[in-house]
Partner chain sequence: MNHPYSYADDREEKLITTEGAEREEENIFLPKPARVLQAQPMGRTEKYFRLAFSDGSSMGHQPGQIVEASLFGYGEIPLGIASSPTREGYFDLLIRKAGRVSTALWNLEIGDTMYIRGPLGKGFPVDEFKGHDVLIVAGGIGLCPTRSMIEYIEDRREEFGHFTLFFGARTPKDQLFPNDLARWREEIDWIEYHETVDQGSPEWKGNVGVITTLFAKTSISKGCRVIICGPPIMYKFVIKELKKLGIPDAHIYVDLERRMKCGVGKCGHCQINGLYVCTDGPVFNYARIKNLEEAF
Amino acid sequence: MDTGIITKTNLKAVIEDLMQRGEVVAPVRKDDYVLFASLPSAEAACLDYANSKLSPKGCFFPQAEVLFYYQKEGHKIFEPPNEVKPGYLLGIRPCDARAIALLDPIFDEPRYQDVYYLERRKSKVMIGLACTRPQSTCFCSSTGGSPSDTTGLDMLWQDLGDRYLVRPITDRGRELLAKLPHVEEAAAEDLAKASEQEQAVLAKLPPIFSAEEAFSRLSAAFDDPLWQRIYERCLGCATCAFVCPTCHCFDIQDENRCGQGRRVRLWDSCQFSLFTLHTSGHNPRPCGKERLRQRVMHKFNYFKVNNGQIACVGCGRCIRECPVNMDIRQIVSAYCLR
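Sought structure, where only the one chain appears, the form predicted together with the partner chain:
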């Protein structure tokens, strides 16, 4: 079967089947917003959502993570056990899946492989959910993505109203499709409807700039006086970095109690003044101007130089959550329009 159909009446049974096979991490409603969490029951899955408050990068790169435990006496080091459960990441939006694919070259760099990230990353089959309701802050089409992009996914589902169109992308996805219950062969009209819907959604997302344009314009923008004006509104709170699906900076700290403890890593951000501060007092990025520039340039320029692609997927979380309404689209367009 190339493409399948799961009717919504069977959704619960399908998710229950996935839960039998392994851990299912999916969007769940928490208070007023949606977050990714391990599903306690099939009903908890919330597939009728725009996007999660926090990106699902935390499933692979948690906000806080133990690197090892130690005991000073006897100089003992204990690696945390691998408690990662194999299973499925269900309902991830294409923008976020692309973001995780962008993190892979950082943590899976051949010389220095990050075992903790890779254990988590390999443990989950990625089941995406095509975007049918882009928000006003979405701009994936400007960063090289699309509402039904398949990068980083093993399988893509598309909501067609009363049913999901199920498209396997990788061998892992095809294997899963063969195993899933209640899957019917997709009819020609389903495929036609899906492609029609895809076009309609894409039409709602006209590109503001292209990834190449942003990259090349920003290549020459380092010394631009515009940074001086742009940064002034920024508080340096780093909310943008914490909600960003591709931001991957972290800090390492020791937590100690009576000669025992653990070394942990925690999300950090280049927007903080302490991020680059030397003990001597020298700070290579002394001001908000340099820090904001670093974040924007890293996403749209440096990352592409290092890894071949820009590191913004257009999810729009930084725009939505910024307390002072900074808009990365405006910042990049300001340079693109010159």
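Having seen the form predicted together with the partner chain, I'd like the form predicted alone now, please.
We keep it simple here and write out only the one chain, dropping partners and molecules.
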């Protein structure tokens, strides 16, 4: 079977089958927002969401992670218990799956393999959920993606109203499709409806700028006086970095008390004044202008130089969550469209 159909009346049974096979991490509703968490029950899965407040990046790269515990007496080191559970990441949006694919070479490259990230990453089959109602802050088409992008996914589901169209992308996805219960073969009208839906959604997301043009223009914009005006609204709170699905900077701290403690890896941000502070007291990014410029240049220029792609997937979280309404689309457009 190349493409399947899961009716929504059978959705609960399908999720329960996945839960019997392994841990299922999926979007769940908490108060007035959605986050990714291990499902306590099939009914808890929230697949009719627009997008989660935080990306599921934290499933593989937690915000705070204990690397080991230590004890001064006897010079003992203890690793935390291994809590990685094989299973499925269900309902991830294409923009977030693409973001994780961008992180993969960062944590797995010839000189450095992050065993913590890689073990979690390999443990989950990625089941995406195509975007059918983009938000006003979404701009994935400007960054090379689309609402039905399959990058980083093993399988993609698409909501057709009363049923899901199921497309396997990788061998793991094809193996899973063959095992799932209550899956019917997709008919020609299902494929036609899915294609029509994709085109309708794309029509709502006309590109605002070109990623290639952004890269080119920003290459010559390092000393542009426009940065001085742009940064004046920025609070340096790093909300944008903490909701971003591709930000991957971290700090490592030792927490010690009475001869015993732990080493912890924590998310960090180039928007913080201490991020580049040298022991000598010198800071190469002394004020908000340099720090904001670093964030934008890294996303749309430096990352592409080093990795071949820009480090923004157009999810729009930084726009939605910024307390002073800064808009990365406007910042990039200020250089691309003038």
